[in-house]
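Starting off, we have a lone chain in the form predicted alone, written out as structure tokens.
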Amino acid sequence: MSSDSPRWDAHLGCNYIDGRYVQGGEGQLAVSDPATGQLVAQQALASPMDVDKAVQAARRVVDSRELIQLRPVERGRRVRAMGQFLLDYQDSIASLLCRESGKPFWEALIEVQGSARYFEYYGNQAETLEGVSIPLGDGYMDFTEHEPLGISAQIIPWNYPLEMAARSLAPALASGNVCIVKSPELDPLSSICFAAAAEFAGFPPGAVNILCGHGHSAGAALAGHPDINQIVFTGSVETGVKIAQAAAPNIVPCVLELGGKSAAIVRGDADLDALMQNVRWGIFFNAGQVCSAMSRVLVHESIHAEFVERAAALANSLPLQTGVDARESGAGMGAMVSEGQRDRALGLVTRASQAGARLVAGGSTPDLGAFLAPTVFDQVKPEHELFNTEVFGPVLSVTPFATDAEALHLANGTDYGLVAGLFTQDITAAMNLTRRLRAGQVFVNEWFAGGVETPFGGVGKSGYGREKGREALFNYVQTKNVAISLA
């Protein structure tokens, strides 16, 4: 970018509808730094009328076929350009993200770079959506095409406001759809970078719309709008159910990623040194506010005591940190996104102690900011609330087991099924357990193994549909069959 380029954040706090930066019909929302309580900026709130304007603008682009008629390579170039824009401004975007979300700068920077990676990957995939020829004999020619659905409505969570938006924006645009993104109320400010990126990349007005509004107002209006063609949502089970119900009367397909209570099975032959690195990233990254966090560790009784000792030492070694000066990767752990979320997690911690689980590290909060110290509980039993309920915070629960069969029963013993993990040197045991774990993705000897290229999604109350990987592209298209008689 040249030094005289317009600032990407020149319209901070605005909504972006039909290529214009606008205010909203429901006033403004104060966005504060959860680590300090200081005001960051005011965010304009969209009303249902604003949502309808965004849908009308998006429909105009769909009807014009402006994106569909492009060669896929050209759409791909535009998608990749959006990712390059994020990289060009990564420091300033990360600085804003860390102030509004409570992440230390190094975590925010990882999120911005991860967001750019989605645009790179799906930009490169744009040319790969090929149909097939179906043989019906000499009298016919029959083939299939993949057509974009049209308007993709994307309701984004607050734990990764940029990366989760990029995860759906990139494949939707690459396959020829237009998008309406509803950013989260808790940290909506940095999402305006996607508006600037879309303009930079050459997408027409109305192809990308970014708005923020309350879930019960703008979110409900978007989910129930009769003229959208798809909903992508990441969040709680309760909200996911409401969105699916709102979409059902209009027969609008949904992709729902609804969280988890994911278990790592640690067999007696596991490499504990490597395992502790996975615990650090699996439950204490982003202050544990990760849907696929390593929230439960099921550890073989032969190494149980040593694991608990090491986990407690790890938790106690992580200082609380935040802000733009926190630049050393892995040095500490940031704040939670709000005091309300912190207090919910603290309530689960308190009740876990009362229920008989043994607190071995953390469980405390400082006087200032939405922080919860890295926390570890031992002897968490299946009947405990902590065993079954997603904390969405830096709280690790440990449960011993005696046999692989018991570990499998414990791992599959919740309503969720997003991810699971297994740590062992025995490849035969690993494959046997992997096939029996009830989860959409299983990590073996490395939590969060894989990347943008690997499909992600859950079973049970963790939702349905797959994001990431080539599988995600098929969320955004429908197959049309063309049958031609040659007689």
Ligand code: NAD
The other form holds:
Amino acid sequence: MSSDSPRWDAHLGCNYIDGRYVQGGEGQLAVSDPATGQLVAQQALASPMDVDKAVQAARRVVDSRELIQLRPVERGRRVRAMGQFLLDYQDSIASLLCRESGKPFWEALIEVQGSARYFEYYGNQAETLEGVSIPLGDGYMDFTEHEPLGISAQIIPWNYPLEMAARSLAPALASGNVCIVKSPELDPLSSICFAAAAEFAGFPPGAVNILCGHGHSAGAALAGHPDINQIVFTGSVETGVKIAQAAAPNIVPCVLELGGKSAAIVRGDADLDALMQNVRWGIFFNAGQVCSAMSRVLVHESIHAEFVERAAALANSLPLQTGVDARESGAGMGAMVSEGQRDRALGLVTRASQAGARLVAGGSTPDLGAFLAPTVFDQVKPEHELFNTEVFGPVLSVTPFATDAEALHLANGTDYGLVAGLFTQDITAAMNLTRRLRAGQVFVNEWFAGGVETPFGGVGKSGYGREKGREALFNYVQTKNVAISLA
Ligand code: NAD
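So that was the form predicted alone. Now I'd like the form predicted in complex with this ligand, please.
To see the whole picture, the full complex is given below, headed by that same chain.
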């Protein structure tokens, strides 16, 4: 790890357009630590005009063919170098992320390392995008090539600002595209590390542009810009609809990675000790601000009482923690990203109690900071708001069931379909349920099983398209068929 001071320190709070660190046309935004309320730094806010400058710079790189003409192995090396840069400066990047997002340091470090892993994985994939030759008889030679789309516009949420950006930047660059990243308003500061990483790796000015701005202004200008070629959006369903509408007149393809209300089905034969570890990470990691969080547990009635008791004990055992000194992995749970998000979650908690769900742990907020104690509700019914609405906070809903058919009906009973989980020793039951679960990915006996290598995305209102894995590379390219007459 390098002990040098990171080279973006002087540019903290700037946007990065066309290889230059710049201010924005819409003034500045104060970014505060949600755990303490202390100001971290001011962030420049891009205007639609700044967005246009970024698109023009990106277009110049596309037109120059500077990245397309590279041998893929060289593009791959540069992409991997970006990941190595993040690892070299992981402590300082994680410290900044920790302060702007309220995550404890150990969680921020996991995010930086996870971001680096995307650059490693897709850097390695750069040389594997091969076309095919299609036999048409002696009269023709026919083959396909995968061409980059051009300008990839990437609109990022606040829950994992670095990892979500890395997830799109790495495959886009590896396949020869140029990128404009619109970072989230609540924690935009650490994203500037991608600018320094791109420079370090040798990408030309304009190939990677990082800007923050309000969603309704810079975000909308980017999504609706007539000269972008693709949008990857990660965020809420409400905004996802706007993105798809903005892209439609320009016939720009989108990947929409939206929310979830994902359920774990716990059958009567599940290993409860192992399950509790999964609950700890499934719903309380990142203070529950995870699109694929285990936000609902559907538990067989034979073990329901024991599960609820253990889930409440688990929630009560997790201290609230924050800051750069919180280094021990798993030792506690951090703040939510803002008081606004915490109050939204608290509203859902209050209404769930009023609707008749049984609060068995948490539900409280300390005086200082955007914290919500790890919270567990039992007897959450399909008609309750909490059953269907994404909290995006540390709130677990428990619902008992009697039969597999009932569990399946409950699991599939929301508009979402991001992930689902099964906890059972019975492989036949697991496979039968897996086939019938309406979700983009199913975890059997380990929530969050998988990795950068495995495709991730939703069905229903959780979105469409897949990020991660080899499959995601094909979001960033289009096939050109070349047919040659040999007559
Ligand atoms: P959000 O939709 O409010 O904002 C996401 C981004 O969109 C931000 O950068 C915002 O500035 C921008 N934006 C807002 N309005 C816009 C507009 N009109 N045009 C263009 N851009 C606009 O979401 P959020 O609150 O930041 O994130 C939370 C949501 O993200 C949750 O629903 C969560 O489940 C989802 N999420 C999904 C995944 C996934 O991979 N499926 C991952 C992380 C988060």
